[in-house]
Structure formats: structure tokens, C-alpha cells
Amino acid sequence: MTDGPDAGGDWRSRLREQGYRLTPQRELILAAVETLGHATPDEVLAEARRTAPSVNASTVYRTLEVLEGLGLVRHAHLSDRAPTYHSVGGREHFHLKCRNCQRVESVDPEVAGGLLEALRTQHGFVADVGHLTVFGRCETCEEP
């Protein structure tokens, strides 16, 4: 990540302008979505509790919140359940989703590049690459 806790101040400055404090607890939630890739917030709690145990779920909810709306996370959907968290810092893209193995696959936004011009010109519609999950087999899970 450009503007992750190892990498200088761009993020704390962000914070700042937005009117948020930098705290302990802020970074250390970074970190985590960081050191995880894709999370949820139950795996983002898990990971930041490694560091400091004293971390609450309320706490890991409010803070990702606050750092998406910064520009510093994103979520997407890949389950029914809670939303999966990944860093920003890298390249935009979206998601494949194995239904059979649960494996995730990050994809550069170029491949669905059709996809997204043929819903501009012809629905006059903006995709969110950055939301998109597609579901469906892996090549391992649809081999005989």
C-alpha cells in the first residue's frame, strides 16, 4: 500500500484535515486489513487482538467505517454474511467468488472491460469495479 502505516504520512494526514484524531487503535485496524488482504471485521478484531487484546468489536466497526469513508479501505460482498474489507493502496479491482472452495481472486478491473463500457453506452450506468463480486467455479473446483 502508497499510504499504509509503514509508508509515511499521507493516511495520518487525512485523517487530520477530516477532523479525526490518529489513535493507537486507527492504525492498528489499518494494519490489520493490511496484513490481511480481505477481511471481515470478525477477522480484522481477531487480527488486531494479536496486538492488543483490550480491542472491542464496536470499536473495529466504528474505525472501518471511518476509514472507508477517508478513502483508506473499501468493502465488498463475498458472502451473505458481513462485508470483506481490503486496502486501497494497491490497485482497484474486483472479485471472483469459487462458490465450491471459497477461494477469492482479485481481477485488474481491464478484464471486465467490456462488461463496463457496454453498461455505459447502453444504460448510461457508472459501474463501482471496487463492489463487484462475481460468483461462480473456480477451474479446480469445475475439473471432472
The other form holds:
Number of protein chains: 2
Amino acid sequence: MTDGPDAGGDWRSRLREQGYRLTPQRELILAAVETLGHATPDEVLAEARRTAPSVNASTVYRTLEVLEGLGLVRHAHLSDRAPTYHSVGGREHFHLKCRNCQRVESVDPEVAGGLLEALRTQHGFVADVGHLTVFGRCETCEEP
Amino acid sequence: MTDGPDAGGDWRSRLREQGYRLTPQRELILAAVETLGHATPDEVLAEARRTAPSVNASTVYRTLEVLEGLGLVRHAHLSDRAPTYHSVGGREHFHLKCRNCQRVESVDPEVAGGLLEALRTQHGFVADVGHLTVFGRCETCEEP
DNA sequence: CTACGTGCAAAAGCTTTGCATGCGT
DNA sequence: ACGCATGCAAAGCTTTTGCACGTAG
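Got the form predicted on its own; any chance of the form predicted together with the DNA too?
Let's see the whole complex now, leading with the same chain.
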């Protein structure tokens, strides 16, 4: 959860190098995303408020945008409504979402390798696997 | 655009068989979706109003829900915000969305066959290809 | 004649924006 | 000291909901 391309506190330097300021809120919000795994802005807000109750929703939205711009978090659409954010601390992955039990599973990008290759050669399309979400029915829910 | 599993006016019978009533608005909204190809509820409303200016937004939402329940239309998320609806008149397909030029391309499900198979065998997950949207960069926008 | 579907208006989410103040650099 | 980031409040959108009326069956 804390290792990966940006282990330790390197991201703080990168943040500042890009002209951003390092604030408690930004640390808190990034930590919240990492703790939660997959979370909507609303859930991130709630988690952040456990530590600093005064944190504001607009700060969460603005911060998630900044963090995503820096490549520290990503978002995907795991429901028809809210976007959900996750840390890019670990390796890249895409998501399976069961329409029946709502469970979310993370999958290695390699599994989609064939599709990516086909899209590249047949459609000249370079896909962003990390943003991919596949809806369907999971093993348990598909049982007869 | 008018052929497929439900060619002609067969859908009207199915509609009634399911206990629904056949109203001008329902015809109009289905026609709007077919005319537009891919459209947000808002766009569907605008198109429907070209014929019947009194059509209401809530009717569009309610009707799209009914039509989707009957399998006459489907929706996918082609932008981070609005859902877009399309007719299921033609054959099933999934979507590629270019983040640069915003263009949408429809792709034959067969292209994703490998992925589906892998998800089924490796994760016991039965994917719904028709709802799939892959984000990335299209051929033209990827040129150096 | 029934009761489902529609239009209208208001409510409910969720996200964005304008400002004055606070704080990181 | 400068100016970006935050909190607060209000506005903006999209979607949902409650009701009374209209109309399909």
C-alpha cells in the first residue's frame, strides 16, 4: 500500500516540483484513498474527516483532481453514478463489477492484453486499461 | 436501423404483453434514440421535442428505463458524466472513446472475445460486453 | 371505467464556483 | 510578504419524486 513507483515520500517532492503546495489536507486525502481502496469522493471526505472534521467537500474534489493529475490516484466508474478513486501505489489494474452482489474485483492488465493488442492493430486505438471497468456477473452469482 | 431481433412493430406487442401501455411518447422516445445513435437523456429529450414540444424530461427518464428493461435500448458511459443510450436494433457492440477528440467508435463484440473468455475461465466472471466502454486515444490523435 | 403514464413543480443529489481568510514557501 | 489552497455558502446540473389530470385499453 505504500510501495510502488512512488514509495516513501517522493510524491511530496514531485508535488512541489509541479508548483503545488504540500498541505495537510492533501496528505490526508491521499491517505484516505489508500486506506479505503476504492472510494467515492463522499467516502473519501468521510474518511478524511475522521482525522480532521473540518475538511470540506470542495477540497476533496479539488484535491482528487490534483492527485489524479500527478498520477497518484486514478478513478473508474464502478457504479452508474459515482466515480470511485483508488491509489496508484500498487500496480495498475482494471475492475470487474458484479451487477448482482455489487462486489468489485481488481484484475491484472495482462488479462486484457489480447483486447488491447486487437484494438491497437485493428482500430489504431491505444486503450487506457487502468480506467476500464467490466460489468457482469461474478462466479458466485452465476451459480445455477 | 429498423431491422434486427425486433424488426417492424413487434416491440409494441412485447410492450403490451409486459403490461405496459403503448403511448405516443414511448414511440417518440424510442425513435429519437434510434435517430441519434448515441445520446444522453438530455439529447433524447431535445430530439423528442422537435416533434412534440410538450414532452417532459421526467418522461424521458422513465421511458428510457422501461425501454431498457424491455431490451430495446441500452446505455453505456461514454463520458465521465452522462449515460448515453443507443438502440439495440442493430447488433450488439461496445464502445471506444477517444479522450482527445471525444470521438466514439462502435466495435464488434468479437474483438473482445479473448478478454471475455479469460475473465470466464480465470475469474468465473460473465461479462456484459454491450455495456463496455474503453477509453484511450484513437488513431488520428495518437499520430506523432 | 380503471389505473397507468404524463406534465409540472419541487426536491434531492452531487459537483462546481466565487470570495475572503489562512498558511505554505 | 506573496499568492496558492481552503472553508463556506450559494449556484448549477442532472435525475428523482409527489400529485392531479389525461388517456390507453
